[in-house]
Every structure is written in structure tokens, then in C-alpha cells.
Amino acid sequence: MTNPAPGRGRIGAGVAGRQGSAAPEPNFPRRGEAAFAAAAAATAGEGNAPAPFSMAPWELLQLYTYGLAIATALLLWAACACGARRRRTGEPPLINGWIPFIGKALAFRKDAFKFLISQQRKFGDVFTVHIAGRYITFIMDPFQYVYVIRNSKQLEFSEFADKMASRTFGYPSLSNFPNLNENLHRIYQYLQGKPLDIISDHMMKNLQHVFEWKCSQATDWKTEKMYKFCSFLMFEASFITLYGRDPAADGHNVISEIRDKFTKFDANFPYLAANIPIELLGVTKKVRKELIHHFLLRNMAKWMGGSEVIQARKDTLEKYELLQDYDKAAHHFAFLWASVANTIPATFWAMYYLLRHPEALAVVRDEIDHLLQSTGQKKGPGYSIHLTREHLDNLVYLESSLNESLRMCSSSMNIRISQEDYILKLGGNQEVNLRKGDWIALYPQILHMDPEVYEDPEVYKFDRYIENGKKKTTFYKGGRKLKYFLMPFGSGISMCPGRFFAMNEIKLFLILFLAHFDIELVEKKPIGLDNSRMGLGILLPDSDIACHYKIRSF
């Protein structure tokens, strides 16, 4: 990877003349000539001298229409090309692309990682790309991340997040309600410290209950699709932990109904995040409305055993009388999505990689068994397991294996919006001129797959984050220590506030399953990453895979 040359100066000063990628001449089909030739052939007599060329009125009209369409397209393309952004002094190299508005969106969506690496090789560690009407400046050097992350005044995130969330989940902008954003954010204290211990303990009990209900009869091998299996268990346990259940109804059926609708909605989430109107996404709007209906206050009032964090959100939202009941319910649905949409695929990948690597599975299972034995806890159906935060922190091989799977499957894009024309000062006396409204992006997957930071980055190494039997937190690039080396949960003001609970949930799932069950993959096919969610968090698998499990013999 190339770094900018040392010495004070503006980014791109040594790349003079690069005004973005050159626009190739469009290669339009010459349909007018084809029509002329077809007409000439049609009027040629068989076995006689060709008749003078003539065209029927409708053929002339068709030819005229084709020509007009091509001319209009050329004029529109030329107008857009002439109006395309031009690089100014002090700005990073600009990659416009030749397709108006679209820019480089197609190449980015096809494979963002490969696209960004290729642009880095051409233009260096800072460059601006035109993607679907947005100009995004990518900072590729991880040593420069800190200058973006700490600059929260000029490089803002909250407004961007509010617009995207309100559009996606169907509630009015938080900016319409004084202090609502701050009040909701303050509630995340219930996912830290002592409250985190309480909600994690409830999650452990609910997971054990769901495991027992779902798996206790598996005295012989039982086959399931693994992603579907992880989704069922994690969604149900998470839902009960956060929202409780209706004691007067069949809780499993109700939650399964919500999960099925959630899966349909989530399948189109990338399109909503890309600002595609929900009206163009089939039944997605109807499904979202049905999901939100479940969270109306009159329905939530029936649920018993919910968490402090949800009760605090209900109390806060009730203080805003201008918020309609539907809007409040939409907020609760958005919180559910944030709680499980990335946790479920992260759980799948953690389990998948362990099963793909028997040596890793053996070490992690042995660590869990040793902890349970040392704390006097018995394994198997009918026995409850209780683990404290200290117990979870001591499972260093479990945490390392989880971090390694997150490194390999996370694809978040950390975005900030420039609030004004602004000069961003970077390390090494470098400066970048930004325009108001430009996006600034960090793409940590580049860091996660950097061979200078991680040896053999495409290889799963369950003990990569362990050194001398303890957690390894020191990583280097080019001989320099990195401040940021693993970023599956974002950074700075955009860092996921529920990350500690999410990590605990996945650890608890793995502990319970590996303590109570034997599990093996039935299929040997490799599973790849579904790139449709590039930039949005944890990537889903490109297909499901069969596994079978049974109760362990003790």
C-alpha cells in the first residue's frame, strides 16, 4: 500500500493533472444504418435489377424516432458530462466515472473491497469517488482514521443516521422533537456496566429455555439448515429478553410470525439504505407496517418480562405527545432491527468457522468445559448455567475465535458528512480540501484484510487475538503500532452502543450449544459472503448449509 509522500502540502498536490477517470467515447449502436440497409434489402427485386431506394412513411417515422432518441441520449450525456464535478486545488484525486449520476456505483456494488484496493493503487491513500450522486472521499490509511474520528464537529454523523433511519423505518425525523435524539441515546446506559450484567443474565436464561424447547429431544442426530437454526434461536431469545412475551398467547408462534416478517423486511434493507423508495420494493411497505403494528403500545402492554432498556425507551417516547402511536411503535421496531440484524449473521459465522476448523472447536470447547468444571456447574439438558461478566472475559480462546470471524465477515462503512467547506488536517502535515455535503468514509474491511497487519488475512486463525495465553491487543503496520486494528462495530460517535451486549449474546449462544450438544456440518461445500450488504455491517452467507446435532454424552 502506498502512503502519501512526507512533507507539508495538500493531498494530491503531487498528482497533478489527474481530473478523475477519463470518459470514454460512448459506443452506441448505429441503428439508423441498420434500418436503411433493411429497407434497401426489402425493396430489391428477386432476380431483377434493384429498384430505386424508397422507404414507406412508417419506416421513415421509425428511423426518425431512432435518430431522435440517440441524439437526445447523446445530448443528455454531454450535458451531464459537462456539468460533472471538477477537481479543485488541494482536493484529492477525483474518480467520476463516465455514466451520469451513477458514476462508479456499479463497480463499487459489485465488489467494494476490490474496487477500493484498485483505486488506492492508482491514486494513493486518499481519493474521492462519485457513487450514485454522492461524492465520497475514502481515507485508506488506518493511521489517518483518528483524524476523521475525532473531528465530530465539522464531520457529522447524527444527521445522516437520522435521515436514513427515519426513511427506512417509517418514523418522523428526530430533529422535529427537541432533545429526543439525546434522550434516546442516553438510554444505552442500560447496555453497559451493571445493567449489562442483568440483561446478559436474562439472555442466558432465555437462551437456555429456547434451547431446551427446541433441542432437548435431539438424543439422535437432528439435521437443520444452520443459518435458519441460528436465526430461530437468537431471534426468539433476543426478543423475549428485550420485549418479553404475551403469557396469554402461544409465544413461540407469535415470535415466529414476527421473525418471518422481519426476514422479508431485512432482505430489502440494503435497497432502503440506498435511498430506493419503499413503494418500489414490492410488499416491503406492507410488511413494515405489519411489523410496526406489533409494537403499538396496546400490544406491547400485553408482554411481560421485558428489559429495562425497552421500558426506558417507552417512557421517553411517551413524553413526546406530538409523536403518534404509530411513530413510537416504529421506533421500537427500529430498535429490534438494530438488536438482531447483525447479531444473527455474526452468530452464524462464529459457529460456521469453528465447525470448519476442528482444532479450533476442540480448543474452544475444552476452555468452556474447564470453566464450567472450575465453577462447579454441570453440563447437559436440565442443568442451568450461570456465568458472570468475569467468566466471559476469561474465555480468551472463545473471544479470539469470535473476533476472528468478525474480522472476516464484517463490512461496515464508517461515514461522516462535511458540514462546510473544510480543510481536514491529517497526520504527516497533510491536508485534504472537502466540500460541504461531501461524505468521508473509512472502510475497515481494507484494514481487516491487510496482509501487513494480519498475516494470511484470508485464512481463519482462531487464536489470532491471543498472545502468551492472554488477549492480544497490539498490532502493527509497517513497524508502527495501530490504534485501530479491529472495527466491526464502527468508530467514534457512530460506534454501535449495543456492542457489549451483542458480544455477550454470541458468546452465550456458543457456550450453551457447545456445552450441551455435539454438532457437525453435513455438507462440505464452502460458504461465501453475500456482498449485497457491503458497507452495512455483517455480511450474510451466500447460501445456507446443513448441519446436524445431538445431545452430548457425559
The other form holds:
Amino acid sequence: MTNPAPGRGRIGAGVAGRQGSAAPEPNFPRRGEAAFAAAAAATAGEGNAPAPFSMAPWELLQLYTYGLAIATALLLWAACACGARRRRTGEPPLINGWIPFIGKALAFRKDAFKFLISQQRKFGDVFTVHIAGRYITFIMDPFQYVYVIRNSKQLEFSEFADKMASRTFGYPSLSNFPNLNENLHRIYQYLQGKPLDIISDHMMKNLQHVFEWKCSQATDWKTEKMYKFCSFLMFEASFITLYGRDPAADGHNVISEIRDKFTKFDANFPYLAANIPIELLGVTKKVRKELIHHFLLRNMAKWMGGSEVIQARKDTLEKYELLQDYDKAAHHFAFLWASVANTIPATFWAMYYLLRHPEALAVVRDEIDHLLQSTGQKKGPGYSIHLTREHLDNLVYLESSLNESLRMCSSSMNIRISQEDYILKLGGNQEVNLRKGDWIALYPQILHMDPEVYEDPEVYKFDRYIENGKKKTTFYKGGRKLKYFLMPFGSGISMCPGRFFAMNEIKLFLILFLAHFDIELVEKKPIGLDNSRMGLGILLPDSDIACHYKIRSF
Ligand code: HEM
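Switching from the form predicted on its own: structure of the form predicted in complex with ligand HEM?
Expanding to the full complex; the earlier chain stays at the top.
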């Protein structure tokens, strides 16, 4: 079922009007022609009958130019719209929109969540939307996600990710370098198993160090903007853990400089991801270049105490002689972006929701205090805390509260590209025809906010992921058990390789903060989601909020 009516109807009228064979219509081009004719007659009629009004030749030329521009635009529009894709037998309902090329991009960009829900009501669980020159088929039924996720042969991800990342971070496509993609992926093993324990341990030490440096003076209430504060601490600790620090220079200053540039770059990231040329994005190009320069091998060589994962990436990239030094640095910068751009807002939301819900804060803090007590560890900024992976796993209330905030603030769109004209089987008797090059998308935010899956989805319930004192992993929709119910880290082949580390980092941040400090929101204003990153990961808050903290007295 296509949606051609508004677009095709209007275009038809415009063309008929211009051709002039139909009865005169008061449409825009004819009015322009009439005015032009009257003006021309008036000018030509100099010395004859008095003209109804007179026009200078430049005015006439201007009018003519406008008329011509509008007529050309209308013709182009008509041509594009006539060439618009039509739904073929077996294909999902097609939502074209009436603006050539743009299609439904504006509605999608304004509020993707609302837009998709409204289209689902009209067209069902599978439909194709024309968005900025692309045809994206959305699979809305979470029971059908599996048919997309497990089908990585016909529905491809790497090529799409490579194109987007190389454009965004400014390095040449991975496809130009034999096995580079596979070799870089192999390195993700350093974010799991034993290496994960090591890197999480380093993160804990570095976080404590940064907390001590930044917060140890807070014997009385100290006020900060909370997002800025989380960003400062998490960026600094993550950076040192992953990349190390220059012991000779003032490490804090260098990292602060990188963070400030990173924030500027990140502000325009959604535009870059939307394929807007970087040249049109003000200082972004210059800032990206400066950021990449920090990661040139000669600069990275000064940083001591970095992680195995970054060392392995350095070693791998060095083997590719055809990669320029700048390109290798751009790869390191891309990894930095991936490792902090979502973790920082996720940390903010985890903290924000706890502070907004004192009953949740009390339970989570009690759980942390209990663990520290049972492992014989003292609280207070002077004491260092050491926790194993098992300890972190056993903090079920902390994990549930974190999952709940991720459910509420994550908006990542999982994209695959159809490699050929292909029939996608969706279970039961359902199947849809896809065309080569079409995008297939899952939009888990819809699942996260589905009242059939999560009762009162707008409400933060810190213990939503707990059942009988244990982690809850069974969720239902319409009485059927869901395989996928929480997807902040993507799915299948494109699932985030840093997800275990990310969860540990945020838990460690909260443990340290809640163990050592009292913290409260100072402002009462509600904070909403800034939707400009819809589809790209964790949404940012629409404004910052003041909080104050001081060292806990025991
Ligand atoms: C709360 C924090 C995080 C969230 C929500 C998150 C989410 C995601 C998602 C949704 C993707 C897939 C993107 C896609 O489908 O195109 C992704 C990819 C990726 N993430 Fe994360 N991430 C987080 C933290 C991290 C951390 C801490 C690291 C590294 C230390 C990391 C490294 C990566 C990398 C390298 C990729 C690209 C994987 C590839 O090559 O295909 N992420 N992340």
C-alpha cells in the first residue's frame, strides 16, 4: 500500500497548468506568466495606450528570473516525483512522502519514535519509508527481530559501518586494506574474559585517582553541573585506562584539551552521521584534524600505562604500510569516540534517575555498603576499593537500576543492508520482498517503551530487572516470552564489543560515588531527552542540572 496521493496529485495539477491545455487555473506559474505578459505588454507599449502599470527592465528581468527558477523547481519536483519508487507485489507498504529525495526525513528527524509508532498504526509491523534518498524497511515486531539479526549473509552490516565510520572519522575505507576489518575485530577479545578483568581493575584505580584529585576537598557541599561533572570524571578515567597518560607533561591538562575538542566534535556528530559534508559544519573539520593529531604515533608513544586493547590496535595498524600515519591516528580517535560518546551520557542518566528517586538511591547504596562491609573494605576517599567481576555481577539492584536507565535513554537503530533482491522470511507465513541496497532497520526504543512489555514504560522503576531477589531475564509481550527485551548495545554482528566494559565502568563510577559521597540534585527541574541523536545510541539530556556533593561522614 503506497502513499502517493498528496505528492502525485499536486504534481499532476502543476504540470497540466504549465502545459496550458486545460482550462485556465489560478495556479502559481500561470499567475507568473500573466504578470510577466502584462509587464511585457506595458514595457512594449511605450507611447501607445497607457499601460496599467510600468516596470523598469531590471524589475522585469528579476521577475522573469524568479518565474524561471520556480518553473524549473516545479519541473524538477515533478520529474523526481514521477520517478519515485512504487511498491511492487510482495513488498512492504511504501511510505514515500511528497518531497522528492527528502521523503519522510523531516518527520523522522523531528521525532522518530512518534513517527514510527504512527506509521505502525497505519501500515502494520513491516513498512518501508523513504528517508533522504534511502528506502528503509522497519521491522517493528520484536518477535521478528531474530530473522534480521541471524541473517548476516544477505543482510550485511560491515560495509555500511565502514562507509559511515570512514566518512565520519576521516580515514580511508577498510576495504582498501586486506583483512584490516577482520584483524581489528579480532582485537575486541581484549574487552572480554581475563583482559576485561584487567582493564576493569585499571578503570577502578584510575577512577579513584581522578575522584581523589577532583573531589577530595569536598568536606562541605560543592556544587557542579551534573552532566559536565560526569563527563569530566568519566572521560579522564576512561582515557587514562585505555590510552595511558604522558608522565612528563601535565596529563590532566592534555586530556582536558582533548575532552573539550571531543565535546565540540561530538556536538556535530549527528550531522556527520546524516551525511552532511563536514565542510558545512563550521569548525568541526578543524577540530577533528586537531583531535586526530593527538593520536599520531609520536604523540601516543609518550602515553604510559595504556590498555592491551589499544596496544593491539597500534600493532595491527602499524602492519599496514599503505595506511598513512594520519589514517592510523584517525582509527585511534574513532575508538576513543566509540568508548566514551555513549558511556558519558549513560553514566549521567544512571546517576540522575537514582538521585530523582531517593527510595532507589537508598536501596542501591545499601547494597554497595553491604558488599564493602562483607568484603572488609573501608569507605571514604582515603581508602581504595577493590572489587572483582563476581562482586560487580552480584550487585543486582545496581545493575537493575542501570539497565532501567539504559532502557529509558537509549535509542540505537540497528541497520543492515540487503545485498540482493531478497525474500526476507519473518516467521509463520509472513515474508517480504526486499530490493538490493535497501536498508533494514530495527528500532529497539519502540520495544523499550512498549507498555505490553514494560508496564508504565515512562516510569523509572529501579527494580524492574529483579525477580525474587535475582536478575530478571524473562519478559513477555502478549503472553509470549521475548528473546530480545533490552538492546542498548545493538544486536548480532553489530553488537557493541565494549558492552561488558561499559557496564563495569558505569557501575564502578556509581559505587565510588555512592560509597564516598553524599550527593543531591540542587535543581528540581525535570530533564528530558535531546532527540537530535535519535538512532545513534544513548540520547543526551536536553539541559544540564546542578547537583551538590560532599564527602560522606561515617
Ligand atoms: C553505555 C555505553 C555504550 C553503548 C550504549 C554502546 C553502544 C554501541 C552500539 C549500539 C554499537 C553498534 C553500533 C551500530 O550498530 O552501528 C556500538 C559499537 C561499538 N562500540 Fe559501543 N557502546 C558503549 C560503550 C562502548 C565502550 C566502553 C567501548 C570500548 C571500550 C565501545 C566500543 C565500541 C566499538 C569499537 C564499536 C564498533 C564495533 C564494530 O567495529 O562493529 N562501546 N556500541
